[in-house]
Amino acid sequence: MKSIERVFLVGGAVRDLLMGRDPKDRDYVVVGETCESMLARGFSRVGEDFPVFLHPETGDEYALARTEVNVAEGYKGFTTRIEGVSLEQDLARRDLTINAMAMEGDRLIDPFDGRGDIEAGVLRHVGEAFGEDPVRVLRAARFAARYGFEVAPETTEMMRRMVERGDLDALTPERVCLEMIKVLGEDVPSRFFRALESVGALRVVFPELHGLVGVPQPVAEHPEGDAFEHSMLVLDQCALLSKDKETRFAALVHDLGKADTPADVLPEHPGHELAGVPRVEQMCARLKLPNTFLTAGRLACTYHTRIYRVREERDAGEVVAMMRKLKANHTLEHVERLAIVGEADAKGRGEASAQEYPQADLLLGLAREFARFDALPVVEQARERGEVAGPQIAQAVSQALCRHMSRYMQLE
């Protein structure tokens, strides 16, 4: 295959190399070629919307240098031009300066001082084209979470103007879902939601979370502040305990029900556990999140205070009912996830944060003992007594199971 004369490594790969990170993907921009010449060299085209091609041997993406012109509302309302487009023009269409760099061999091409912004820890938009694509508000917030960078004042102001214009209404649920799931994999995911709140975007993109902003909590238990602040601290604590994205999502949404607490009972939140379930369901339905996230969120809302009080539990029947809901006789996945969310909840409280969390081991111990129970001898004994009806046998098993758990809990 004849080599391409003018090809440049671009975007995230250059950014990551300058930051001492191993690039996950390597994307290239090609100058001076056409779609026909790329196909003739053996490249395969990816879709029809953009001039992007896959290398026949490495599978890396090679895109023809292009500019984009906004011709309609929404982030899909763009048309592209590739004839006579220079590398600098291609870089100028990108969102942030740290993503608008290229390398030709060892030579860095950095027309917007992306390296300087990396060194300063700043996220700065390249130009006015940033304001034509609402996805870039989410991306800027996501990069704030990934790198801990500050958003430049002028970029913050542009993001705020985009929100006020209603630009974010054009975002599809699928794209918001994708960005959020990516963020849940970052080390400090709360930065994403804080960045959105700072420009007024949280109420548009994640109204359930925005509903927690300014909601008071009992100061003795929650000196950290309002319910949104608590949720952010819990999310970050959970990120220290688990890399599982469903678990982190459960931590994020565990207190959504506090947004529905009547004003006359604040700052207490009686019943917020079950009140949060419809909000989780609403959020998951709107964003089209996978069912694994929905299940994790529901269980976290329902049981996060129960597991916090598991040391004081004196009702074996309640424990049995909870373990059945958690399917503890089949898997410990839900129990383990709840134990982590509970620990994060206890440690995400500012000065009142728990140093130790013995409830996690206690909960797992209860789950293992529940799973250890063998119902077969109970069923056989019930049949020997002439109890053959399904409800009779089920009642005998439930009673025996409660006795089994009572002995483990030392209630007998």
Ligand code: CTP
Second form
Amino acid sequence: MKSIERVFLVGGAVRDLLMGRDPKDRDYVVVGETCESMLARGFSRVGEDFPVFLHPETGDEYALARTEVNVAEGYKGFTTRIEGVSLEQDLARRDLTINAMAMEGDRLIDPFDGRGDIEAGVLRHVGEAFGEDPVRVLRAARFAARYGFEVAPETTEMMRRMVERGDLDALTPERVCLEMIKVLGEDVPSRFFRALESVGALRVVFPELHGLVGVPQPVAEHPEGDAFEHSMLVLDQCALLSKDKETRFAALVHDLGKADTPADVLPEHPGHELAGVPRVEQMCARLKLPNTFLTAGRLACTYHTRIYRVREERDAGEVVAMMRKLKANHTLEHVERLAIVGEADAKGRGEASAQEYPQADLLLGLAREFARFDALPVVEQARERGEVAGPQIAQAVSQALCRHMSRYMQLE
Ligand code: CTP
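Return one more block: the form predicted together with this ligand, after the form predicted on its own shown previously.
The next block holds the full complex; its first chain is the one shown before.
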């Protein structure tokens, strides 16, 4: 294959290389070619709307340099131009300066001083084109989470304008979901939600979380501040304890019900556990999150306070009911996840944060004991007594299971 005249490594790969990170994938921009000449070279086209091709051997993405031309009102009114477009023009349509650099071999092409912004730890938009794509508001917040960079004041202003214009209403649930799931993989995911809140975007994109902003909590247990602040601290604590995204999501949403507490009972939150469940359901349905997230979120809302107080638990029947809901006889997955959310909940409280979390071992002990219970002898005894109806047998099993758990809990 005859080699292409001018190929530039672009975007995230250049940023990652300059930051000393391994690029996740490598995207290239090609100058001086056409769609036809790319196909003739054996590349296959992947982009429907954009001239993007896959290399026949490496599978890397090669895109023709392009710009977007405004043909109508609003951010959707754009069409792509490729004829005679230079690399610099292609870089100028990109979101942030740190993502608008290119490399030709070892030579860095950096017309917007992305390297300077990496060194200064700043996320700065390249130009007015930032406003053409509302996903960029989410991306800027996500990069803030990943790198701990500050968003430049002018970019914050631009993001705020986009929110005020209503641009974010056009974000698809799939896209928001994708960005959130990526964020849940970062070390300090709270920065994403805080960055969105600071430009007014949280209310639009994550109204359930925005509902926690300014909601007071009892100061002795929660010196950290409002329910949003607590949720952010719990999320970050959870990120220290587990890489599992469902677990981190569960930590994020465990207190959503606090948004619904009637004003006359504040700062207490009686019943916020169950109040959180429909909120989680609403959030998961809107964002079309996978069911594993829904289950994790629902369980976290329902049981987090019970787990927090598991040391004082005196009701074996309640423990049995909880372990059944957690399917502890089949899997420890839900119990282990809740133990981590519980630990994060106890440690995300500013000066009142727990240092130790004995509840986790206690909970896991209860789950193992529950799973160990063997119902078969109980069923046989019930049959010998002539109890053959399903409900009778089920009752005998439940009673025996409660006695079994009571003994373990030293209640008998
Ligand atoms: N880009 C953009 N605006 C978007 C999406 C992407 O300007 N809404 C540009 C940026 O130059 C970006 C490049 O396209 O660097 C590649 O995008 P993508 O692969 O989605 O993201 P990365 O920047 O590589 O980030 P990540 O590491 O999170 O994938």
